[in-house]
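Below sits a lone chain in structure tokens, taken as the form predicted alone.
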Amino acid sequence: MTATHSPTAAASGANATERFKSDKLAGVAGTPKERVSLLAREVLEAVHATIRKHKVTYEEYNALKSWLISVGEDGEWPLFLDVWVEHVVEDVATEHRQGNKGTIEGPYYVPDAPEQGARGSVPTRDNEPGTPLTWTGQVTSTTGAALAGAKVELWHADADGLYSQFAPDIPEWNLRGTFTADDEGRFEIRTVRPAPYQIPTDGACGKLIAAAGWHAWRPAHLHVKVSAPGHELLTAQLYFPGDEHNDDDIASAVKPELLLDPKPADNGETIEYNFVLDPA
């Protein structure tokens, strides 16, 4: 069964916007003016070329202005950019890597999730819906060396497609945890299998989806960040085979290398998935 419930665009967007403003802007301090000018000019030139190619009318232009204003009023710029733009930025930023493939972070990451050791369970509510899932893996370098003490941060949506801290009435750290690999770089994580979900559709992004005749679905996935001293941070999402939206994910984030291989177990499912990190 797939989830159809989702938080409101306004609430989700406001949380994502505030989180983004507090966490993400330090890296661009001091960007040369020449770089800013180059990127801004070429983006505008691409917009100009589209207008000329398709003979955009004033009515269409004014509709675009109105929609862009709505994106800001709804706090949906993080959602819009993460769904339709981030996957290309991620491809460019990681094309040099020899280790694991990554994919987009999305708007719902929260740092400093509770530490659970090398083997443990993410925080859940009593009787958390979803098939129990046990994940074992190892973190190594591209040299083959085990990365003792590597960090695996995990977060994912619940059975209704909702994320803690971005939807009401969910405990703060529900389905979020940090795991520290043992001396052999190994870890074991217990959680529940997430469900597919629709991104919020009651705001500006939903209006674009409806007007274009697109769907709003993301396949079920586990979010991870994997880090170790002296190595590049890996951000990824892991997907489940057979999901009907693996091939048409609205965020274009699914890659073959990120598909899991669940096996039935006495109590739910087990997966094994390892990480290879590139030296920094």
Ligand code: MBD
Contents of the next structure:
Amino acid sequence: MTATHSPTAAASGANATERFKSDKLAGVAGTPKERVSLLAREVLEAVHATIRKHKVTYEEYNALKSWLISVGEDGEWPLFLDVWVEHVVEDVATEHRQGNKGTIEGPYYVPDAPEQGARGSVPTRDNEPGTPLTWTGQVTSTTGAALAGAKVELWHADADGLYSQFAPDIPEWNLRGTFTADDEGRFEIRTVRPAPYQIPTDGACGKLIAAAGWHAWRPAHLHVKVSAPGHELLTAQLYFPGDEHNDDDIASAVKPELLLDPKPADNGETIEYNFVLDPA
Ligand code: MBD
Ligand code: FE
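Alright, leaving the form predicted alone aside, put up the form predicted in complex with 3-methylcatechol (MBD).
Then the entire complex follows, led off by the chain already shown.
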């Protein structure tokens, strides 16, 4: 990927923040004061303990204040939280499941992508760059039943590592589609292989990465949400074998069960990957 294709904080952060500003507090309106107090206190105590343990200085404290302000100004709270916190929330939320492993949603999901039926292509540009990918799969329940009419929502970066609606000059629904499985729960999706994704290096998150000597990469991945009536929503990502960042994803979101096994085909590659959903 060339520098000219790097996602920028300005393009991706503002949209991700805008999409999430809607009132998510309503979802916890009934939370008892005791739980709020417990969680807030223990997080603060963990911060206090870190300060004491490492003798954090006033210069470091002031730098933190200034940096936290810039996370908001750059619209990078969704990116920061989804990269460094969400994977643990996801683990806790799904540890009871018998069906598919999931992983984090990340900051770039948009609901209601155009419907493509059971078999079709995601929306692409003319001559969309990237290796063509044909993905066949089936959605079943842990009971063994095929889930007719299951929805598979797919979104992913393009061959330059850019997401539509979070980078300029890409058609609105490019590489975003909703598929509805047939009577046997089967679907066939045509798309292109995404590139590895580098989180924006010009914003607050990039500053932290540079200051800490980390890298900014996620391995190439396909995002999905798979849903069916009476079943738990599965949010997952699928990865490609051999990607150098499968073992050091900055977002800690790779699991061995989520690795694909692409096979060369006449036109590009084919993959088969099925989903098993847990009854709700
Ligand atoms: C992504 O594409 C992503 O999936 C995550 C989790 C964080 C940043 C960018
Ligand atoms: Fe992503």
